[in-house]
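Only one chain is shown below, in structure tokens, and it's the form predicted on its own.
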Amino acid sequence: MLLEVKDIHVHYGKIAALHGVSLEVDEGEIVTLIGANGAGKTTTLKTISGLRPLSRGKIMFDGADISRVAGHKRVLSGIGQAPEGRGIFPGMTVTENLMMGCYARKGDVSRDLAQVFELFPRLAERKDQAGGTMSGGEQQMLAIGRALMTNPRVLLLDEPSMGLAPKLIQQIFSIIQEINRRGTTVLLVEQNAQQALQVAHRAYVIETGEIVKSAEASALLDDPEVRAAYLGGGADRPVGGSEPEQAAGAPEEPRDG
């Protein structure tokens, strides 16, 4: 197993945001984590990447315990993340943004840069343009491209379709599948559950900081409770049947999934 999250608990002050989240991602998979706004999706990714400290539990990566490893060292070990909200450097050019993704790497990265431009031809066309002047879809491509420049074994994607037009959403998900076909494992957080379940191999459903379902993605697509809660017909009603609420009243960071 490439990535194992074992019974992790995360707090914001005294308030529990995650209580007992466990999930696994095997090498070569696309695994998606779906749930309502405030369920703990983004907190889970931030904890895996080292941006949020654990209160309890364990994170294993390629057999090693990284629970207390600093975030920048997790990047060097092969965990890359494209954050929610893109987080690009608006005053830097496309190329400069991409190079920020590999600032800690040694050696020639020209091949990686060429592969990102191959995946995202629009970025190649605008390589000298300031990131902040591009469209939302182009900025999302840039955020994913920058994460790929870390040369990740597992890529954490947080709401890559947020705010995009339907045509661009289709394009982004096609690119996610191509990234996976080229050998990168993907852990995908998405509120667009329909699209996420269509591209993923396996899926987890999170509600108020706890995993409540896990199965093959195709099985969850056909699950009546999941369809009612996340695929239309009561779109925000949790699978557990209660009204949606933030995990144990946790004051999640802005727009945390």
The other form holds:
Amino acid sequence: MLLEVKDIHVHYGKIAALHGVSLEVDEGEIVTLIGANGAGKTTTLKTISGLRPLSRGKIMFDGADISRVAGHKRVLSGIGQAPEGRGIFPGMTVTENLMMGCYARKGDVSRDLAQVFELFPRLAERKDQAGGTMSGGEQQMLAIGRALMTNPRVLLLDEPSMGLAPKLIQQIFSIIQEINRRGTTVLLVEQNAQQALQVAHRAYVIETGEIVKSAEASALLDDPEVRAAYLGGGADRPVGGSEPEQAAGAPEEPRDG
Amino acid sequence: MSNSTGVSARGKGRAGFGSAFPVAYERARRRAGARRAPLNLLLLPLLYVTETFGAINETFHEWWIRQPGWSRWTVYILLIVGGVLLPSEQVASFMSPETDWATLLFFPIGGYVLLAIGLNVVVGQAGLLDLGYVAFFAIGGYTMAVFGTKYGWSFWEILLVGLVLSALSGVVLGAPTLRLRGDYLAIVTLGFGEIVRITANNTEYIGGPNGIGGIPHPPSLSEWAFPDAFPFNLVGLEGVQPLSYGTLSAHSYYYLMLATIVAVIIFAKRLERSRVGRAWAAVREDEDAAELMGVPTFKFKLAAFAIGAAIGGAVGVVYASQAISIIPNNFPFILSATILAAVVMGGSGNIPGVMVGAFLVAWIPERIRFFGEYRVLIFGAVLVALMVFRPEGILPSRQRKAELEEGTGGMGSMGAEVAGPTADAEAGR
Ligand SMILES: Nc1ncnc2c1ncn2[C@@H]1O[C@H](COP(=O)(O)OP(=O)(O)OP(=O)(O)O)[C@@H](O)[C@H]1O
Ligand SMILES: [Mg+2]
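Moving from the form predicted on its own to the form predicted together with the partner chain:
Every component of the complex follows; first up is the chain already shown.
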């Protein structure tokens, strides 16, 4: 196992946000963590990347216990994250943002930079634009590209589809698959369960700080409970206008790589 | 930069400095025009001044980044020469008809400028809101007073001790508190500033409320005087001994302050361009994201605190070496607030900006002494108006401007708290 989260408990003050979350991510997988607002998805990712301390449990990465390792050191061992809400540096240019990704690394990074620009041609076109003036979708690309610049072994993505138009969501998800094909393990947090389950190999469902289900992603797509809670109800009734990405997404997206 | 100011600045860069003025007028009118009738007339002159500053700044910046090394060095040297000739009689008659200009230049002007450069490291670069910066100034001052009067150490030795002690006190304050963010940090630092002053007030060993008197002057380095020749005779500085620290004239202290300022600017500029500067920028813009990039955010925040504190301490040592006596009330909270106002008003994060801000904050109240009681009121109104209509400051750095537009990194780390509960809640909606 590349990443193992074992029964972690995380508190904000006295309030427990996670009570006993366990999950595993194997080398080469795309694993998705889905759940409603406030279920604890972001908290889980932040705890894995070291932005939140845990009060109980363990996080193992590549066989070592990293539960007490500082966040900036976890980056070096190979945990990269594109945070929720993108978290790009608004005053830095696109290139400067990307270069922050290899702040802690030594050696030549021009190949990594070229690769990010190849994955996201849009970023190459806007190299010198201030990050804060990029559009939402561009910022998302930048956040993912910047995380890739840390040369991660596992990439943690927190709702990469948030606030994007259906077409762009398609694009982002196929890029995630491409990144995975090139050898990076991905742990993907999503509210857009339909899309996430289509690209992922395995999935976990989190509710109020606990994992309530885990299975093959394809199995969850057909699971009646999951369909009712996260995919919008009846089997042959696609959700109405409120979630257009579903209609746009489903047919042309091939499963697995 | 794709915003409109950036574009117009580039166009102007080619047209030359002269066209900065009509541009500034246009912009001032636009900004003032948005207000109602009596207000915009009052604002227009003020905005014209700040927009002119801004336009010159942009034009100059465009020109500056295209200059080769030697031409930059020429500008640096001209600036230093200007600094040396600044206490001239002609300048004094305009700048300070009522008070001794050289004294004023030493303190408050020089002192505020250096304090602002130091606070800028903390607030402008690392984005940490420090409301108790005066504490480090006080620690430097008391270091000079105690070691000078009780141990008979010389100024130069004490300067070193002062740097170390104030940096240490920065670490002592920072280590437990830098895990706090934004407003919490501001409150704790505010408390620290008061604790230092009140402790001084209640400590018999350092004179309690009466402070310490009889602080020795620095030993004179040389009796050499400016010759009666160009350019000194033109500005009435002939015969001034710049390296001799008697009680008679403030000139030599001003030059001591000037040298310290130059040294600190070089140091701060080098930091800004280094990996440290990049780390600070990342922390200021988004602390969580910085940590995710492998920046040891806590370490760098602590470093910013220590460096800022050391600079504040240096000002204290230099100040006390001239003052002969210091008392706790030389270090009130209002001084922290004033320096912070200078930094924000001048253009947080940009060294020339904070220097202009500090200069104005130190000089305007002196210059308008003839208003008597009302001068503070007028001064306050000018500050408020400036911040409402030019929130980015008089000479903002480009990066900070972009941050402000985005709504992060704007003031201390208040804006950098994007990963907090409110941001999450908004994002979920
Ligand atoms: N900084 C914080 N302070 C206090 N409570 C917090 C904080 N951040 C999150 N919480 C709480 O922890 C719980 C889990 O939040 P989390 O952000 O992990 O949810 P999420 O699954 O990512 O939700 P969303 O899909 O809306 O992003 C929520 O109840 C939230 O209110
Ligand atoms: Mg979340």
